[in-house]
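A lone chain, given as structure tokens: the form predicted alone.
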Amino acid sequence: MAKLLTGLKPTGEFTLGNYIGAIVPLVNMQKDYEEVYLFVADLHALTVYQDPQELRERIRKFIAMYIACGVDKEKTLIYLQSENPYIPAISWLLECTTPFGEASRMIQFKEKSKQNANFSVGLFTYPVLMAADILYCDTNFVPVGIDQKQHVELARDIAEHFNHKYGETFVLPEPYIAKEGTKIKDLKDPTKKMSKSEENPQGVITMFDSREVVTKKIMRATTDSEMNVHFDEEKKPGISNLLNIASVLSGQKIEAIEKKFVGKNYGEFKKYVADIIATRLEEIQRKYEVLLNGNELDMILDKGIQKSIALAKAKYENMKEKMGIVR
């Protein structure tokens, strides 16, 4: 069985677009693998200005609230980015290694650039780390959206280039783009993805509101004037979007959910899909919590940390000797 990785950027706030686009398709796919990695990219998050302490406090609520919604903390290793001094290491050593070209033809760093006069060189540089963290534990699969799928293109051709030049020393990483996901849209445009950037608090649920919260965002949720609870993503936009919600979190097909509120108004049924969230959050908030103000997070982290450095060290030499930087 092959190896799976993915990281978790603690900047903005944990949705529950984020649960049902990233987490729950995570959590479906841990069986799969032999190996899951799950690691924090705090040093890809200072690309651009964090407030230090709010950063802290994401690192630890981000990993808490992962593993309360699912990741398996046996099976998979989890660890912070930061802690693993060779990871790096194993980025300056690629960088000797990666054409101008490349680097520069990666289109977020274009985008960001462009939004910012004084970007920092490590937003021009990010994708060679993101390269490191991929290729240090040769890693098979990537689970990536369409937008961060060149990143994981060019650790393949990072990886090439090295084997070409120095002899075989990493497996080629392939992107893995799910053919179905459920893309959860904002509340109050739901012609757009529900983000954590979002403007309009509104339209956006945290994993970390309550009941009262959810209900009221819910019930205040865009939808239409028909009166009928039916899957359109063209025509219905908003109905579709809380039916998508309610699917995935109820486990039912949205055609059983649609037969369940023939000839009712849409005030059951936000009533509805408010429940179903709300008690899944609860459900996750209490482990959540428990995780939070407890030992075992520590627990997990310095045993997922400790076999990263074991074998981002093992890697980091082994590229060392062969581009002949040995005593």
Ligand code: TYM
Second form
Amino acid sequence: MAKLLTGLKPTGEFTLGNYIGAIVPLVNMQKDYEEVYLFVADLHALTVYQDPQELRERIRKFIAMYIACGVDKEKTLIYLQSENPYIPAISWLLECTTPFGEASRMIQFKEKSKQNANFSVGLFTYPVLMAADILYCDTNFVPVGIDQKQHVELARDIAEHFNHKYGETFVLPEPYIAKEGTKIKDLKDPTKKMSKSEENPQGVITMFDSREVVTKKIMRATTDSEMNVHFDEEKKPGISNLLNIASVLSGQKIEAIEKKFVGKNYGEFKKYVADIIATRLEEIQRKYEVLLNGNELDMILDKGIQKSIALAKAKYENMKEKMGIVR
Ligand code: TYM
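Let's compare: the form predicted alone is above, so bring in the form predicted in complex with ligand TYM.
Now the complete complex, all chains and molecules, led by this one.
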């Protein structure tokens, strides 16, 4: 009975990178899995200061966006991480079995801690909380973008350590990285990841951007001085990024799109890509508005959290028992 799980951190806007890296694979795979879990990683958002009012609004927007993106709301357990008190409790038990050296190897921690000298302890222990998110419900696969692969692999190692020390307790999870769109790049600097906290908003497409904004951003995207729509991530990162996006969203192979633009200029190609993105976003935004203003979201969250708590409680009790913390 295979299970699928993923989560998004509500820091900054929901980006096209998040959608393509995590949500599109989940939506494509959901029918083939017995159980699907999708949550808002709101506890993770706190590793870096968030304005409380903005965070509150964003959490709701993320939930509405999940469903608008095509996540099957009947089948999927949709919930807020912070509403399950057993997840941080499991995380503590896992912290005590995670070797410091292994946690210290996390690239994201190394990069983010360099950006702010006063980083929080949570920024360091974050991947262990992520392991708790993944391991509590015996997930098999975790669809993520390539930047989260190392964290999912750490979760697997943490599970192995625990199983080895205390006996079989956790299923070993695997990251699921879709071939195309594993890393959508910034439009202005296509050597960097498209990121929600990016200082240059012109390089980032959010799920809330209008057709006009999308078109402007794509038309101004950095490319190269050739006139050749061809996929080559090293030599042509800008064009390759646009090809990747167009391919994932239209379901066509990259070569098929390249063929359409033989001998044509980048302006025509960019218009084509902008139209694909804007058409998809408009479709999602229409559903999103209805969901955000309706009262369905709370019902969905109430249902999701109940089952999530029941599963996490059972796992927590099992871990405690195995570790010897029982009366
Ligand atoms: P987060 O919120 O940074 O990103 C959410 C998901 O979007 C993917 N992603 C991208 N994929 C392709 N191209 C991009 N430019 C791009 N930017 C982001 C990320 O890889 C991720 O899959 N720690 C996680 C949240 C989390 C989680 C979990 C994920 C917490 N617990 C358990 C899976 C399972 C994070 O910060 O993702």
